[in-house]
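What follows is a single chain, given as structure tokens, in the form predicted alone.
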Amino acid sequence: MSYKDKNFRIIGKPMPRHDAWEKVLGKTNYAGDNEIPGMLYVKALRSAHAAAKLVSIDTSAAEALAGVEIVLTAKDVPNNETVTKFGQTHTVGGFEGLYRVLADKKVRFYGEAVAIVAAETPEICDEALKLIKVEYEELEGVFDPAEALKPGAYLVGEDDTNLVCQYKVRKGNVEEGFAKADLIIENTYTVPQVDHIYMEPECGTAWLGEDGVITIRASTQVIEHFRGIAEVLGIAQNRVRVIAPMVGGGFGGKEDITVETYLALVVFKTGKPCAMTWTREESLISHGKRHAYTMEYKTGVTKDGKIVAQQVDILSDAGAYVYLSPWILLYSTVKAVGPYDSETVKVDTRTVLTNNTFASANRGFGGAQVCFAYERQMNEAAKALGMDPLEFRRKNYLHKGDALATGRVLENAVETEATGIKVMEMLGEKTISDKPNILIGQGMASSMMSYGRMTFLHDTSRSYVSIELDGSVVIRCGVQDIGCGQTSSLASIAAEVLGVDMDDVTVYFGDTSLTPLAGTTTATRMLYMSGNATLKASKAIRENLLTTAAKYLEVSIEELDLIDHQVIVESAPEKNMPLQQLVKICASDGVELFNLAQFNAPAREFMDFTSGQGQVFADFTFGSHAVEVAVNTDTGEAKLLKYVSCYDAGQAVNKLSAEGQIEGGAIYGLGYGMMEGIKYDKGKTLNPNLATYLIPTTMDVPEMQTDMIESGGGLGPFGAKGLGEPSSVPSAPAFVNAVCDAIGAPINDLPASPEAILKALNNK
């Protein structure tokens, strides 16, 4: 069976990843494993204030310390401030934000870098940092986005307002919708900032080549930051090279520049190689977080369970800098009412600067916050109507051919209802408690999450594929593999199409000088974009091979296939030919055995920002989670008894990897629901380490069950949909819905920690 007849040999099978054994045996080389003889060590001096004027910085004592090579402040950076453009501007705020390498004039958040030191050892760096004298004039700051919007509020940035941007969606007349409702449910939901907590902290090395090119080898999700780094240094983009080896987790936190610019600056100024690795505390206080939201939901329903009106107001805390806040808020705006139909919809959203740590990309990218709100709202509406939560959802789920509130018609597979039914079947009957202080509850949540970037960004990805004379295959693609099997998926695709095994495929990835640019490993876009580019290139080579074989074997091309290193002649098996022999014939005849393909995502223009109408995303992944918990009413502890999930994967490229994504995403999202949250005191992070910032461990999670629907209705290769971000989105509301079912009281703020559960029980 083969790719030709869709009875795949490799695609959809539970295959070991091509890099699995290296990782299991600890042989994988990460960014922090690189050591260069004579390299300098780089560390940053970070502000102890969240809002302050920088009066002066005296670095003379640090510079005089033996072993210190250089100390840099804002004045030493060729272009310390650049404007990061995220796209066109529009009437409700620009998709652009200030990127500042080192703090200048004033500090915006606790932990912002004000200077960097490069020295011969890390210990000398630490001594030098203590010798830098910084005079601050502490300012009042503003830490609540609602306060930041008030007239006369402290201004975080240089503009005359803290408002970054605002959006709206309008479908019908929402007041008329509420007039039809038999019941109106109103709730306010809050979610905190959370961190990514990847295993590998921000790290990298850099050096100057003999050709004058600055090379940076860093843990990053975006090798294309070479352009921004070149702009900071004031040099040509072709003088900066970025390499991303295997990344030890990203979750969006390595989408922004972290160590790269600091490393490049030191090399640019000294000509010497250098390395930088952040501590866990440094990571927790210094890189972008998932946005904290306050969300007001008002839902009108009829007595038979139909939603007739949804009104949503969202206030987002962007933190100290804009970064990706406009994009993330737009994601939330489009997805604010989830995978549900409503006759009328009114959505208003805003994101605001504060002096908290800046917020930026985090797995789910604006989808996780609103999913918590709309899925809690679905449960509260069902409870008010006396309906089963799944039954209520089934009356309102969107289906293929329906339109979102933005007017965009869902023309691809929409299997939300099937996933909802499946998870509740998998969860089974509720466990019976045998103790009076143990309450059992069950909860579910469904979600819609886009994969691929916004359509008006005109996204592209490139991949180069070649087949060698011995039948082995090489892929060169600028993907960043952040631990989700991005490169392994490309190997699966090429192996399937060209009739070889995964072991026969070598993938070179993540190098701006040696691999075709493939875009960012963000937005659940890599399988969709680079997978399609690799498929396109592989099919072009396959076409050349089979055209040549048809001529030599004197058969029609329709009779030929590539299976297990053989050219198969279906009508005359005696003519079968080894693939290696065919490749040599092609090489002798000058037939191209390589292809560089570019895949262009479907492109649309900007949505209508006056009404929120238009198509923002190419497609969505739909899925559901269900949870059973046992709540101890004495301690507030909620123990997970069962966890199940189901997604429409479209077509799983590697079933093992897909299951791993779903299970890993579920656990990632559980932290959001159960325990995670950055705590501040006027912008100062109070829990900057893993003793105080808690995340789920294996002790918190039962054996998980996953199921997949493979509708073939995705836009990725072979009809695949993305799973990376979607798999984490419904976890928190599924958990909280189960807790609320157990205790018979609402919890509308994350996390639903033991303290929060006890408070809800007391309020009840």
Contents of the next structure:
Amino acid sequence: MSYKDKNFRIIGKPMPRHDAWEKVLGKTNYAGDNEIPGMLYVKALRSAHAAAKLVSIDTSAAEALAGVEIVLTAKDVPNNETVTKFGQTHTVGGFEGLYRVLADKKVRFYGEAVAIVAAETPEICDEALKLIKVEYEELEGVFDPAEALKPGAYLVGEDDTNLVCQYKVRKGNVEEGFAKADLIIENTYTVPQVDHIYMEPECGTAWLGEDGVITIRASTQVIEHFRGIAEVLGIAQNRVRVIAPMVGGGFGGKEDITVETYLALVVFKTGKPCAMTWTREESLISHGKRHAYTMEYKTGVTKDGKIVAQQVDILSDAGAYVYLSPWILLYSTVKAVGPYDSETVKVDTRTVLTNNTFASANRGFGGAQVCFAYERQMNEAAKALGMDPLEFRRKNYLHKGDALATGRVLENAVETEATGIKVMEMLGEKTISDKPNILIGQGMASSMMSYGRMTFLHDTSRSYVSIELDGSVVIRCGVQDIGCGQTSSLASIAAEVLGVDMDDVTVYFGDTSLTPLAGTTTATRMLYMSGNATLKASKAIRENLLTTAAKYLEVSIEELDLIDHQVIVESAPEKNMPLQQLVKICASDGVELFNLAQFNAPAREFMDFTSGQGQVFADFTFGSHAVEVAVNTDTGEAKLLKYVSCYDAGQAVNKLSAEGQIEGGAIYGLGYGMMEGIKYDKGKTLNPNLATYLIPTTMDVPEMQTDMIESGGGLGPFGAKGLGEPSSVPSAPAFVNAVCDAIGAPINDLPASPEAILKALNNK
Amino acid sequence: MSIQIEITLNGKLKKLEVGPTQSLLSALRDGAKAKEVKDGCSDGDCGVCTVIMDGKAVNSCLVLAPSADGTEITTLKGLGTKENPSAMQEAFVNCGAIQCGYCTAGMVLSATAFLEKNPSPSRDEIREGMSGNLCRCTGYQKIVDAIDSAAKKQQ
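Same protein, different condition: the form predicted alone was shown, now please give the form predicted together with the partner chain.
Next comes the full complex, and the chain you just saw is listed first.
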């Protein structure tokens, strides 16, 4: 068993993660666990209005309070507003995105930071916040994206329109498609804003390094925000350092800047170390949410079950600031009809500013909303045709070599159909109800979700690998580990290639000053990008090791392998040599036992805006979920009886971790389907805590069965695809399809809560 | 006003100065520097801050620090070491029940206290016993696996 014969020792096996012991022993030091002598505590004053004019801010009483170090408002920030066109820094283009550190002149959402206070204790901070006098003049605001588009609507920002951007995709003539259809299915789907609810709220510390570099250690998915922070402070990028220790969950919610600029500002202004930790309420009201969408779907099918026309119109609520809305909308646009073929396609999408909390990245990045709609639509079409939902899907699944509506040909493995068949097999025969008030239903959903960033971004990742003199291995890679095993995967890859154990590898990660930049932990890109970079670096070292060994042992390099800390000579085992000995030979010969490798994702030009044609993503992960539910017709409660899922993982790097991603993704998405949603009253969050914003508990979740296909057809190391986001996308439609099957009535709005189920039953 | 309390934290006697309304969570994290105790909501909703207090799993954010005077408190660091881990710690690692690790502290302590009360639970009973501890990463499957496996090993 070795890397050489592709019969891996480590890759693909179920292994405990290399970081699990530290975590279970309570030794992992998260971003909120550091205390620095003399550090200040930082808190934000947040707007109690969603739309208001900031008439005046008087901070004098707060500043006069004993123990207060500094109070900052927009006027104190060197560059309070920065505008980005491209790049992941804080907001994003093809379109201009505005990042505003502190509210200025006008408040756009409830919970927007108006001022920050730094003081000796958290209690003094609280006292000082109360002493800041803000005069607001309340404005009418706009809270519905359709209203926000009407002429004369309240303008959320400074532009003369609330429209952020729009896209379209055209394939053939959709009217001709509908003319060919025997049946047309038309539905409107709505999905609410939801939160990430990572267990660790936003937090961090910052200090002035001995070298004068402003250093921020924060819970983030993107250490490369150091560039944006430098811009806010008006200093050089190499004077800001960001460190991300192990992150207590991200799910996209720590992709945008959270505490970092506030901390950096306090250090910049005072020279003193500081800490900021958001309360759960602050987290719920003031970081980006998953976008609420209204989605109109019109699908034309022939009697024999072929889709001939798909017309989609999406209206997205961007909330109060642009952030990542344009990109998320682009994801939705490209994926609007899912992993299904259609002769003709017409997609129109728009995202619009409102005075709700801004929306931004959330696991699925625009993929989850449309999956709910296209998979509900698949079921409704199957039902209208009197066809089995899987059979109908099988007539329309895309396969390898087929083209998406954007013209992009799927060149890599497309195993959607195999996963669809598999999950329905796993689900088995429908359970028979023994009570008149309990209805049983089954539902499935398939999805396509990209892994890796959009190809026009020319994504790269770097990883440094080296071997120490005793044969232990070091990786330095600027990944952020948000709990999905990002660093552990890199350890597995290096250990496999270099013939050592995972325990022999130490991974230094997430430090913009010391680890080579590896990009963001977003877009299900880390295994794909940094895994490939680490593989490339490890292979280069292996090559150097084996070349040296071949010379020294006077055998051909083809005969050599690295297994279990040994150089193996296949034809002459008596010549086998400990790896440590070979390392020493290399060191004394000056052979390089380190390598800094860069992996470049395939790059393409931006898609054509007039037709929506072009390649936006490098590849997709395909998979399916299936669910059985028992609906109580008296209470509307839908109890899950079975949950099964199957993905083409390409190649699982760690079987246990990959299963964990699929299970965790399934339940993350299940919350979207059955219970979650931010509730607003004119932009004010009505459920800003975990007693009112509910997520699944152990009692909501059934035993899960997970299966994987390993096609080897992905672009990641060893043919891996990505699982992080894809695993969460089909849960909501699978659940709702099962509920609809049980009750015999449609539910097209999320969440399908007991109340919604009772309403659907009453409307039958 | 501050009140002096004495607790036995992971077998060591600790004297802490606490405020009358300070939570045990804050006394442990800020006073005793027991940073292995995590804070997820400060509101009793998520279970992240669970510690074992006189044999019972409690949300430390809901316990007033003065009322903890004289109690024995166990955190993750009191359960075991790498060389000599508790059965529950070992099961969490081996079953893949840890992802981001932030809920883990509370989860492992809740599970430990739960098995004390119910040493041979069914999987449904485990789910009921753990329903006060939220996890956003795992979907709970491997957490239930871990507790099931620890229970079987302890028998």
